[in-house]
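Presented below, as structure tokens, is a lone chain in the form predicted on its own.
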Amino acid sequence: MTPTPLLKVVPVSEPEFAEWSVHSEDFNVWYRDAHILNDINVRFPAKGITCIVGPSGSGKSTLIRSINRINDEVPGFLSRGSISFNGKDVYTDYKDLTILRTEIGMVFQKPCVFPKSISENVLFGVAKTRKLSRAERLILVEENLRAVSLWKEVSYRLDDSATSLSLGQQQRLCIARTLAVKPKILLLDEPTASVDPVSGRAIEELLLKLKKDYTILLVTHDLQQTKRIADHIVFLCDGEVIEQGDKAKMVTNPEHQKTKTYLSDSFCEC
């Protein structure tokens, strides 16, 4: 039987942003007998970066896979409550997930290339969704790629395969690819954690420069990244939402003790 969640109210220390682009409500989930997030009340800001922070096994990565929609995939998993994106419940109001994914793109940890061209992967979604002329396809290939910062590295070997790209331009490939079938709302799930710092620290800049367009949501455990990208914070501990808010008073000044001990020891005693 599925236990009733006990309802909690999170405080919400919220910035002064014009508009929110995505917030849950009493959101949990399970897999099955395993209670993972528990009345999860979040907003996350349009336009901007927000950084979801928390020890591992916290529910980032089930929070943000909520939110298009993949976790529907896993055997067990159950879901009650509502996520929101512009007005629209996730899960009652897109009867079509490639809608759903069109408008809400990810990335995850490990760059996930396919075993084609360099080119092919860039159009692999768009190609799903309308038919492209061949000069269509020029523009789009070297817009996004250009967007992530990889044509003057790529640009003399769009019909190699991608998989002979490394590991950080793969990431970045796997950017342009998701950016390519316009999304409203980037989620990236660790992207960093499987490449070098040089990449890294390239994707972040990325990020930087996309942020002025899109609502981007980041899961890390990289404590100094967020630092140095995010306009907002979640930190999550044992499937609640302690705190949320934007970076300054985040690290500054947070409202738990739990908060200011995460974000400066890295230690959570949930």
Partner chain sequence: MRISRLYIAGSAIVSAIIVLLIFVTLIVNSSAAVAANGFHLFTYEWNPAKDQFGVLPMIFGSGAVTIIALCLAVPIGLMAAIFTSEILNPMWRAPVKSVLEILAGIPSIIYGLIGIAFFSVWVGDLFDLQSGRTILTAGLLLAIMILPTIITLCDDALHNVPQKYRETAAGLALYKYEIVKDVLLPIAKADINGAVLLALGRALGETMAVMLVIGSIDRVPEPFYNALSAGQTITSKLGREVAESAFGSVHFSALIFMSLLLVAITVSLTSLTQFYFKQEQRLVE
Second form
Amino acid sequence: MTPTPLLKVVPVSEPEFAEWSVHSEDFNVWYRDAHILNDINVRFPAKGITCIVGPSGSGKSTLIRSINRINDEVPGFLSRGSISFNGKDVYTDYKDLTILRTEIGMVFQKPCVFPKSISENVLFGVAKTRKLSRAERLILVEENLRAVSLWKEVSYRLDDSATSLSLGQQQRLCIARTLAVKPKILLLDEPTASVDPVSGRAIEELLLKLKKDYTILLVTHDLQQTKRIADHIVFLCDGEVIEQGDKAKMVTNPEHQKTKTYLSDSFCEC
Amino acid sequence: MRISRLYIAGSAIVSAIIVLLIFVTLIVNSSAAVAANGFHLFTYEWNPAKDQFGVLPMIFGSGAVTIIALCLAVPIGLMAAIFTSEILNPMWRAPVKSVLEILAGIPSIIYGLIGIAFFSVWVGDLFDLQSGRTILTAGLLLAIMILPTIITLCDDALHNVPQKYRETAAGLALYKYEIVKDVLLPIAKADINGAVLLALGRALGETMAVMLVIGSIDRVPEPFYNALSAGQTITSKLGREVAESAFGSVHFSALIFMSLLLVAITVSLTSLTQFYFKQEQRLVE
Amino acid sequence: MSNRSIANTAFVFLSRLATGICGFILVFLIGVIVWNGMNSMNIQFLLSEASNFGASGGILYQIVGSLLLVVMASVLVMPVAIGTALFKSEYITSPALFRLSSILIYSLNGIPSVTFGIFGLIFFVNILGTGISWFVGSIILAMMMLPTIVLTTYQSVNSIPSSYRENAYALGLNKWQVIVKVLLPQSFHGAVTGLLIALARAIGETAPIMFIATAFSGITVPGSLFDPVVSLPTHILALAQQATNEAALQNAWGSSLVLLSLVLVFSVSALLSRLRLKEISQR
Ligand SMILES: Nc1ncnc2c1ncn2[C@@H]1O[C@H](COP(=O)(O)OP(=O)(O)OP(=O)(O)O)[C@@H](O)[C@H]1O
Ligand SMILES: [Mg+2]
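Switch from the form predicted on its own, shown above, to the form predicted together with its partner chain and output its structure.
Shown next: the complete complex, the earlier chain at its head.
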């Protein structure tokens, strides 16, 4: 299965927002005195899957957590430079973070369901945005559980506690919960790392299905997974972007030796 | 070796005996009042001269001041705990907690002095009363006394909720208000209930401060919700009268009976809270 | 602005308001005690005897009496508390007994302070006929301090990894030697922390000692363990009850400031000792 990359060549000139939905300019992050991200210039294409890869501690999570500003709450967090999303600067143009976060949804590495029923979990974010009628609630629950292929497994026990689900199911529930808010961009931080291989595959299938409608940024350690589903790859090492480009170029013909070693041997000497 | 075992087992036995001795002493010494009065203990008249020992006014007083104190201190304390745990820069949390600990350590007699010198005067002036020593004054003072306990324990309860819940909820575009109300409070509920129970026990058992400002009249006010009249709690009654009554008299025994009631309530509350907290800690670990 | 964001702003405002109220109360309480206390504070006040029912003179013997009460209480409580903690952590094997011991300790912790005073009055003063005395006051305070010290000591003994014990047994030490050589030194700090916390509370207690240990006036240093003492908290109580007398009230504030300072000395030491305890247990 080779999904056709949306972009064959990395454009060097000014990107168009239709194509580049998120991009950063000289973005830096510090946690207290530690300089974690160093002059990051990345561009993520709209619609499609961008995999962010790199060794542990290279700052992948820090990068995507900076995009919807979840990092703001971390003590000692400091940023400089800009991240733009559809032409607006994430750090200066959003006074109200909830608006930003309805547009940029996030799924974390460890599934985190609230100790409530399955359907309440699905509705957790949307129910805040507007009053939902009973019919709307039922529709939303079914629609989003179907979207993550969980409907068949749980349709008969929607009122059970979400904590009773298996880890893989919980992670899919988390994705459904995020989809229900109808974001434009999905940030996923190693969503398959803490689930079994079968559920992991189910999530991959799901992402391939979703990429038609969503811009997906996926942090992953799994190079096989990257090769299976990525359209575009960003390689991060020690807080710097070493190389980025579409999958074909990155895998077969990378410019940097580091990228080549990492993507073939998952090893990095940085 | 034998001496050592003797020492360790001995001290454990001493500890156990102390507790049992307290209960036995109270039970034995309250029996005379029960024998002499039976169910008449649960009436409204307290008049040792006429051998009337109705404890209901004191039970009412204890209940009333405790309810007033909790109604004031729980909402304010919980909101302040939400601030210290969720809004305040984490850097400041440790100093704030130390200050609260110091505040909680002010001896109750000093609270009593402040109550006499300020609160009762204010209440008297504000409501134009002859004496500002009222049930309301005692409730107010108690509220202030239990506030630090409530803040610290509620702050701990909220702070123990893992960070991932906050991040997940924020990622779903919730406001801080909604995160606190719909995620953190439900998860921390057991600990918060424990905190309130503990504060309740403290409030019921508090003696000196209440005794100085409540006015010490053994009557249920008319109408009963009139918090601006003087009253009496179990503890203030004990503090004032135990030394005056003769050891072995029915009067003394009736006082001990009240003390037994109080101990039964506070001990069950405290044990209950401890088991609350224990379970939660295990969950967090 | 949406309704949600208004609700959020209101909520944040309310929580700030609540904190502001608490801060105001804090400043008021501390301010009142310090301000009024400083007005009657001088060397003379600290170092002279009370006279005229406390309305004039100083509080030297009240300070001495308070310290005598808690020092004696510490001497009485420490061996029992450490023994009980060791029993709880090293000797109890049955879960039922463990539960029972917890219930007993928590009960002791839950008993209101005035009840301790009443118990002392009945059991020691009347039944055993000890009379109102320093000794009875200290015993009762010791009982009140017991649960706190047992719990902190127990926690620090219990946090010692069992590998320490196993190594010690492997070296051929018997249980008592293990306790003395391994567990006690490690847990000593926990016991001291507990003692300081308990002292900070005990020195301010009025209700437990007012029936059984203290007389109001005419007393300096007790001649023996079985003589009554004077103490700061009961002194403040007596002065507060003559609140219409300006001079008495003035001295009550002075005594309060001194008492609060003593409490602070103990509680700040407890705080430091606890920090150090954390350091030790993290090593
Ligand atoms: N809250 C924090 N405070 C201080 N330093 C942090 C914090 N979170 C992360 N770091 C540091 O920032 C660096 C990057 O961390 P990050 O979590 O972004 O790495 P990562 O690429 O996601 O690694 P992994 O693949 O292991 O998840 C690491 O050196 C980490 O120690
Ligand atoms: Mg990561």
